[in-house]
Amino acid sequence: MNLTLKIWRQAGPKAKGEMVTYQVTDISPDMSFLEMLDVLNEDLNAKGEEPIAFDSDCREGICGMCGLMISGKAHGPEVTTTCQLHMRSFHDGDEITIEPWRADAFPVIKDLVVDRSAFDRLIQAGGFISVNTGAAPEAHSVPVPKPRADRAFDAAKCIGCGACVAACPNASAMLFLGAKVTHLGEFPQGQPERSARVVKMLTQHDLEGFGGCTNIGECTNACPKEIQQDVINQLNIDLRHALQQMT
């Protein structure tokens, strides 16, 4: 396939971005996103470019550091991270936008690299279990409804991309929120904590920039975990526990 591409450049956090159009030829529909990206950067190298920054590390889907803006929409056309998409989802001659994702909670680094330092600091606010377990318990010495354990280990799918907030005209942590304060609650470890956690980062999600969640639903369709918004309610019914508590 034969591509033009509209990539946003941008030198530093403080420099003036700007979109740069590039040719891309010979693209096989097999390669990853990221691979065709490769192909670029060499090309560039080869021409004393300056190749174009992007995050990526285990590009088997899994560790949550790739993420672009792909002609709109968050890790692009299919339900999938970035590195997992393939060049099969487009065709020959098509116009492909790439950006950075879009959140004030997220400022660009270079090019199409952000600082999603914010979801760290989301984590060290409360997103822990910090009793003491010892060893590994016997398998039946703590017992967890199996409804409580899948529910656990489907919020425990979030890998941390930072899709839902790209995808979020609010740029709402939320569905990330949720996803942690869920899975940590559903488990007899996670009670001792449970109150302070959610208070604690949502204060933290505040403070970082992010928005509130106004029910729009982008962040489950851009989510390559496929996490649902049940998580967010979940959220909202720890906080008003907590602030019961208070009160």
Second form
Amino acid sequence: MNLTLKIWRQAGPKAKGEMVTYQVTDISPDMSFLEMLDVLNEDLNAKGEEPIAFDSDCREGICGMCGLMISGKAHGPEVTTTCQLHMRSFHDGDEITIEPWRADAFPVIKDLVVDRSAFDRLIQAGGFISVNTGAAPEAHSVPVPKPRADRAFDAAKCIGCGACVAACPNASAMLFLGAKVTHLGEFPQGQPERSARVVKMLTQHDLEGFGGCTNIGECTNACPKEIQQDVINQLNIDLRHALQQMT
Amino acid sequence: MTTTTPETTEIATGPIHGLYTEGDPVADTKAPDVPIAKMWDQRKFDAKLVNPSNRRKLSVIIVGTGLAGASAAATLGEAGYHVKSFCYQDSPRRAHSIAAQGGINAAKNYNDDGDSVYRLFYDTVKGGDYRSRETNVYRLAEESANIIDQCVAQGVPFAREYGGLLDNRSFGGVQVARTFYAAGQTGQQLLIGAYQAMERQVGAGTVEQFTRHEMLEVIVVEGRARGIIARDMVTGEIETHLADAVVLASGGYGNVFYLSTNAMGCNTTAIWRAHRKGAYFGNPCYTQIHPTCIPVAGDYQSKLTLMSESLRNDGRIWVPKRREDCDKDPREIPEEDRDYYLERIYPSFGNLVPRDIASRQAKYVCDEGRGVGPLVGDFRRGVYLDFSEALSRMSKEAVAEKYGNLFDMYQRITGESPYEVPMRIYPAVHYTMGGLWVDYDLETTIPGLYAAGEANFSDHGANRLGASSLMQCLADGYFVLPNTIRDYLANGPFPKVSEDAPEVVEARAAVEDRITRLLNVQGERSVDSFHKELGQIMWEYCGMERTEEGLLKAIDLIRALREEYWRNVRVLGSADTLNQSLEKAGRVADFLELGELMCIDALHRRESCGGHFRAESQTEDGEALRHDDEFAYVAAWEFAGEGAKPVLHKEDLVYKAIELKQRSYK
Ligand SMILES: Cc1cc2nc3c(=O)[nH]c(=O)nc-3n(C[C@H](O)[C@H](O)[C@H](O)COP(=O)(O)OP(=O)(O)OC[C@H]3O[C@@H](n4cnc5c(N)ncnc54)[C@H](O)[C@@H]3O)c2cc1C
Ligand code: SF4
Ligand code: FES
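Cool, the form predicted on its own is there; where's the form predicted in complex with its partner chain?
Time for the whole complex; same chain goes first.
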């Protein structure tokens, strides 16, 4: 198929960006979206134009490195990551716009590449269980009911891609945060720090410039790992609890 | 047993074809001389201690934030050392360990099915086809149980049973259930655990994190590793980082084949640069090729995706008997025209033969022109993995329950539903057993330079068993390195190195010079086109089946390609911004050197063992035939200088706890 691509080009963090139009021809429906961009880049390289910068690593939907706004949708039209999106989701003659994640907390580095280090700092603030290596008790000394372990796992599937932030009109990171708080909060091991965790992580969230949550739900719709909005409810419950303890 | 034996006389009389020279043997000198079961305790006891108040003054650089690097960074940070951690992704959490699916082994014996440290040790040595070092593997088995305790305490959501205890499955052809898992995302969950532990130390100020930084050189001062040169991939700045010790946990080099199940950025640069500075490279040719991956769909293919091996439990593998049928709809090919070749050749193991055998047989039927799927080049490279029998035997729901997410993943990539049409699979490069040579302490031949995880050669011999890499990475990072490196650090802090010391200036200049050279070639061909061509050479001649003739040809082809590279590559853009072509260009330059060493190693090892299959050395039933009398050693290669022949040092493998046997799958 033949496609028209309108792609955000920006030379550097401080440079002014613009949309540039490219044509690609002979695209196979079996290509992944990023392979389609690879083909375009090879083409640009051959013509002596600098290839378009975009992030990806595992290309199998698990590392969270990729992420593009595709015709206004984070990761494009399917419930999956950009790297797992395939060209059979598009039609001959389509015009596709491709932009980086847009959020104050995720500044653009170049073209389609953004800086998501804010997510690391959220984890540094409290997204862990404090246990030094070697200090762990025997694994079977603490049974965990299966439903709780399963819920923890479902929340822990988050890949830290940032699509939730990009999709949210407020650029809020509550889905990411809620997923972490829920994951660790389901385990007996996560209880001692539960209240402190939610408070510290939320404080950092606001410091990083992420917006507040107004329950719109775009985050869940965009999430490639189908993290549900109930993790945000959980976060609110944990927060209320923590504030009560403090007063 | 008959064999087409290689001309062993030449081996006896000296290096083959003048491609390398032989140096003194190497020895692992750090394993204490006590019975194997007491060795690790003894080593930990002998290792000197560092006073807690002195640890802040001691710094360690760790390159890599996968399971090996992140766990080491967290643990050394907790102990109070000053750690600097590097990765090329935008967050440590994205290291390729994240992609591991199946699980992690541990000798917990929770099922009381006769598992033990000794059995895990034995299985690993046997699985490695008796080409790994006993002492390291025994320690790995000993530490395995501690890993599970540590991960559970961190909140890793392993699968559990209704009683609330951990569930296990059996994996990779062993007879006990010792594999712990978290659905099909075990690597992700373990890495998130290690990453969070490491981020906790970043918050505490003991670990400094450098993301989007690529290490491009090791700094060696007075014979010791004292730091690295790294490029800030955002600003392009070349930075000097100094420390008392350096750890490389930079993962595997499977991307030398271009197409593999590795991530796009996986590379050999960190360990190759160390190799060029004096670290020996162990068994570079040992590569694992996984039989169940989604086949190549076209020339644009950028990577290959693994489908869990568990599919072989219920799927039946076949190709058409006749070439004319290869482009037909498989559902219209009647039973009698199908060749269930694994069931035919290996009636007792059938579709469950080990990875290397399943892979090789798939190659053979496709070489005969009986492969299926799209034509890529002149061949169809795929075989059917058919669930129609399972679907009629078990019901669609039961199949979905077991394999649903794998089927979905397959459909997402290929557009075909395995419920309706047979899946197509083909082998792909998956893991590299080779890596930097290390001793019992995981120290390389450069004092103060350590290697951990897939980056070292240590534990898997010529073939790795399923679910044992994650175990090795975490054993190395949580438990082994922190204990051994303290013995080294106890002699420090070492004299301060100044940024204008000649060794530092030289390392920096070398990096800058390479970057300038790459940008200045301004040739005709893209980096990817060279990488693809190298990959084809490696896959064809140093892949599933290797021959004397093919390897010699490959060496010539690689040399010619490397020569063209430095004359004709085109890297656009500048050095002082994010420049992904430039990043790739540096990595491919190193792959072009490593590929040659892999071929030389494969050529010199005139036996078959594990994943290294020399067509000249096989049993009557086509299995790998080892020659223990001549090749029971680790090949540790020394870099002898640009254009000079590499030097082979042999480390004899001494088996005291386990008897050497020929592997058999009859
Ligand atoms: C698809 C797949 C499935 C697998 N499934 C299993 C399984 O079920 N069980 C199992 O045991 N094993 C499995 N394996 C193997 C296992 O996942 C890997 O061997 C292991 O995770 C490697 O971990 P590591 O810490 O050594 O390296 P990696 O996780 O690869 O990390 C490498 C790190 O080094 C950094 N790095 C590399 N080069 C540089 C450089 N030059 N400068 C700076 N940083 C650098 C990277 O940024 C990264 O942080 C699987 C592998 C694959 C590919
Ligand atoms: S919650 Fe979903 S969308 Fe947000 S970072 Fe995690 S995986 Fe991505
Ligand atoms: S590249 Fe890893 S999730 Fe897309």
